[in-house]
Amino acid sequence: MNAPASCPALAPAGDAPAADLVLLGCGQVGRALLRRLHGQPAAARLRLLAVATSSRHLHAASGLVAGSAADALDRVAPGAAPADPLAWLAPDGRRAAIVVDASASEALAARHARWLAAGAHVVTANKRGLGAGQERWLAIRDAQALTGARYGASATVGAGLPLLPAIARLRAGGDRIHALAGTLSGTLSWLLDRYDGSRPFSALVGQARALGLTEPDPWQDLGGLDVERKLLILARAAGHALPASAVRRRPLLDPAKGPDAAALDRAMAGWLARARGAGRVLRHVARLDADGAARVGLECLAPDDPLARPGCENRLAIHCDRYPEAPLTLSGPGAGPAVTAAGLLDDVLAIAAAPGAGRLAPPPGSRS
């Protein structure tokens, strides 16, 4: 719906805006954003056109109060479906155009690759864009190339942490990354840390629901499905075109199963003490190795592996030419709606700073 003229949620004029955003999804995440937005002085020649979900939307050409949006939002009617973005933002040429996916949705994931080649630049915390199969992998990169649109994807992978602008910084100096290993996943990094067999592990699976650490159904977290859309975001970032059938992936239980909770507690008990014999430590590892080949479930590490350190933060190791002698290693916080929606606004404001980011090329068809 259209803001009407009395909503709290509209912004008042001001100076030329740097960037128009259209925010879609308003979860955790989204609403991280909004408050960043509002809070941040960066953020102040962002004009934040529209808001919404699958069921809502908000929408004014003046602009939207971010502080106040989520709530505004929420006020909304649901069931009309919401409008196409690209309505909303009418690239022109005369300021960036952003489109900011910070939904887990499919359908919104599917489309990223037309929103680029209209001239829109997208910023997102969605996987299901470059973690997909490599056919929409590849349709996000041609369209980037034929408009010259940026798609910023920094949130996609360890949230706050810089793991991709990493990786595009070496590439970017003419270095080759051989291999990458990592501890991708804040959930499963924070039950296997807690794990020391005093208690069932679907016991600690219900206390990281509880606490609001897991998806809603905590069994797509012991699936490892996110964790191997993380790998194959940072393989092709890193130069290595892996299709999304080249990982092997080893959930924690059979898919087959469902939800037993007592297969998992005997196949966890099972794990730890394989581990323990060997002396060794059990995490949850995405590895892309040498010789390309990819997998991701558990493994029982040294205890002075870069990835073995205690603790939930996320970890990624490079081996690169540059580094030969041991691998450059980035860890912290990588997981949450804060540090992930810091993520998104650092995208969002360095596409907004860049030199001609709204003087893109002219989409096929359209009149130069």
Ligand SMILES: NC(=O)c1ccc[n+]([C@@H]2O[C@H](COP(=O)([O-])OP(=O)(O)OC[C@H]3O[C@@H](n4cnc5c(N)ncnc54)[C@H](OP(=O)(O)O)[C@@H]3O)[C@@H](O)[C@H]2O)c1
Contents of the next structure:
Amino acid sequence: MNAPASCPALAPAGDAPAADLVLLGCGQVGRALLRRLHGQPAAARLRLLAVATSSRHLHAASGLVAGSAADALDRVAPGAAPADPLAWLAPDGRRAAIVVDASASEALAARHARWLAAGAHVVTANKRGLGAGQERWLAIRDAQALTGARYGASATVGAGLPLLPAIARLRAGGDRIHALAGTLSGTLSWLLDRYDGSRPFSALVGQARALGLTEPDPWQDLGGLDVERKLLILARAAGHALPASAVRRRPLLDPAKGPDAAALDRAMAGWLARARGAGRVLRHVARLDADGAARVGLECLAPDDPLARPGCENRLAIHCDRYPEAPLTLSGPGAGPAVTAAGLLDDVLAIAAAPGAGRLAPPPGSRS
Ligand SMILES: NC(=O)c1ccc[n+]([C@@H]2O[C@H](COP(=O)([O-])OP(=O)(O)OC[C@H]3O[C@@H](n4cnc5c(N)ncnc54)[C@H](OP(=O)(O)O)[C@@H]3O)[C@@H](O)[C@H]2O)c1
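Beyond the form predicted on its own, can we have the form predicted together with the named molecule?
Everything in the complex follows now, all chains and molecules, and the chain you saw is the first one.
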């Protein structure tokens, strides 16, 4: 649906926007991004042209008001969105055109490389772009190289913590990244931080679900697939071109057993006893070793390990040339829609500010 033409843009009149945006995904993160766009002076030169979910869309060639776009979208009658969001980003050769993917959609992630190849920049919280099969990751990389369009993925890992930018900076400075280790699931860190054996583990899972800390199906969190995708994204950014099959992922409970709370409680009680017996701490760890081996699962860590500290922050230890004695360790709140949206906006603003950032290719025959 097209919004009324009188709808004001984010950019003040007379101040040419530096970038046009299309937002795909208007759930928790998408809505938090709209709130942030509305409140941030730094976002004044961005123009939001369209917002869409899987079943609704709202478009205004003159720009939408970010603060009310989510409510306006809710009032739109469901209907199929246009096949290509680039159709909303009229190329004029002057402004950067940015597609923001704030969904977890496989179908959208499969199109990231195509958008980049057309000259549009992509900013995403969707891990299925860089954290899926190797072919998709390579296609995204090649499309960027072809057109100079940029791919902002800071929000895919650590929900806005500057983990990928730190890796990129170290590599740009000539460092080799030898190994990585991280606690990358806020949900699993929350559960393990509280698990002391006084209550069954499944009771804690129920509490986390009631607090909105888990996926609607918490067994997905316990499987660790999300963390596997994050490890793939980090490892590839660190220069290790891993195929998805290279990650050895050990779910908290054997999937063959199905969602069996009693079996989960027995397995977790066993892990806790082993950790305590060895004077260690139980953590869910994503690890890339120096020999390229990658794994995701529970580990019993020494109490002085940087990943063993109490709390449910995201943490990443980066072993690289310039810090031979101890890894560079980054940590902080790495979950939640607000910080994820902040990570998305950081990437959007960096693209909009980049001198000579690629522009969407005008259609053949156009002079602009
Ligand atoms: N929530 C967090 O704290 C958090 C933290 C870090 C990263 N992330 C990542 O951020 C992304 C979004 O998370 P969320 O919590 O906001 O999820 P969510 O609340 O489930 O919202 C997902 C949104 O994507 C939309 N969508 C799905 N397929 C689409 C399509 N083909 N075209 C356009 N929109 C489509 C959904 O529309 P329908 O409702 O119509 O399906 C919905 O609006 C995910 O990749 C997630 O892993 C989230």
